[in-house]
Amino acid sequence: MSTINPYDVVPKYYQLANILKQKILEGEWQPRTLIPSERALEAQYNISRTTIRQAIDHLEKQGFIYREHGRGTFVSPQKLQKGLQELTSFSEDMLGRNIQPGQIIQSIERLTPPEDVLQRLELPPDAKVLRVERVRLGDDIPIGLQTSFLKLAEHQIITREDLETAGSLYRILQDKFNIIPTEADETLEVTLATPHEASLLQIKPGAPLLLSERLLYNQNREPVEFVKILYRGDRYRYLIRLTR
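Show me this one chain by itself, in the form predicted alone.
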């Protein structure tokens, strides 16, 4: 049984939310069934009611559970989860679509990024970041071009070997530096492929691309990564569920 680690850098509510989410995803808790009460969760995981409520609120915002006044908290029907927008890495996203993720590393270097990147990462002028450029693959087919600007100290180094082993920057940030990706602001827009982009993505110049720009925050609500991903318009789409 999964337990809460009080010494883990990951907040307790986030640990609990992940444990409960796995019960839903693995079918242990079926759709429309009542989840255990706060008192039961408190006894089982030895954490405070406040922490439990934070975890429940987090899962409700993600669409995994819903509340009924006077009755309790229930597992959401599966169909409500298909449009769920979670904070996932490219690798996690691909695996969630039953696609094998991959990468071609173009470059890894420390440099001073453009001024707009410095501002987003709340860095002073002339500060240096780690820039990672990759072609992202799905089932060995080029799907996107990813440029990540990481706000890391000089001693926090990410190597090609790290990337080739882990595949996911989110995993490296968490496992190597105890930087936990928790929130992000993301924008989407349509653009057209330049000849260079088209060559890397194996498409025609001028083909439509989906540009995603994401500012990632850690567990302390500090910006840690600004990333741009150009997705092939014929291979990728976003699904967003709106509720009222």
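Residue numbers count along the first chain shown, from 1. We call the rigid core the largest set of C-alpha positions that still match within 1.5 Å between the two forms. This is a predicted model, so every value here is computed, not measured. First, how it differs from the form predicted in complex with the DNA.
Residue displacement note: Gln202 has its CA displaced by under 2 Å between these two forms (rigid core superposed).
For Ile19, the Cα coordinates differ by 2 angstroms or more between these two forms after the core has been superposed.
In place of the form predicted alone, the structure of the form predicted in complex with the DNA is requested.
One chain, no partners, no other molecules: that is all that follows.
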């Protein structure tokens, strides 16, 4: 069994949460069963109840456990499809489904985007953004057509090499420009493929597509990216977990 170090860069509650999570993932604690009470854990790990509760809070938010006042804390029964409702990049999304992500870069250009994109990015009418167009692949099959509009200064460049090596655009934003995605608003709707889109996605013109439009905010809640992804209707399904 792992132990908890009293002084570390990693908070105690976080370490504890991982220990408990482990017990669930490894099956030591079965779904629907009661886990030790907060007072019991307090004694067992010699950690204050404050910290115990903080750890359990995290696990509850992540959907591993649920609490019932007066009865106890239980392991969630659901074969948890990890981190739905979480902000993920296309690559992360694919990896979560055990599909190998890939991409064909169509273009990287600095230009003035359509009016509606400027508005959402809170930019003046003549501003320029970096547009990145890619066909996204899953296990080498076209899944979606992705167009990103990035609010970046003129000297902030993203190259083909950046994209090819990093794979994920979020990685680049974080490492190269210190932009950390924290939140996004997304809409989903249905459209039909234009001939151009159809040829890129290797489907028939007029085939149904799932259109996702996502406005991404950085750590200061400023919009930094507007992304459109046209998903092939026959090869993609959107998953979320909702809570009340």
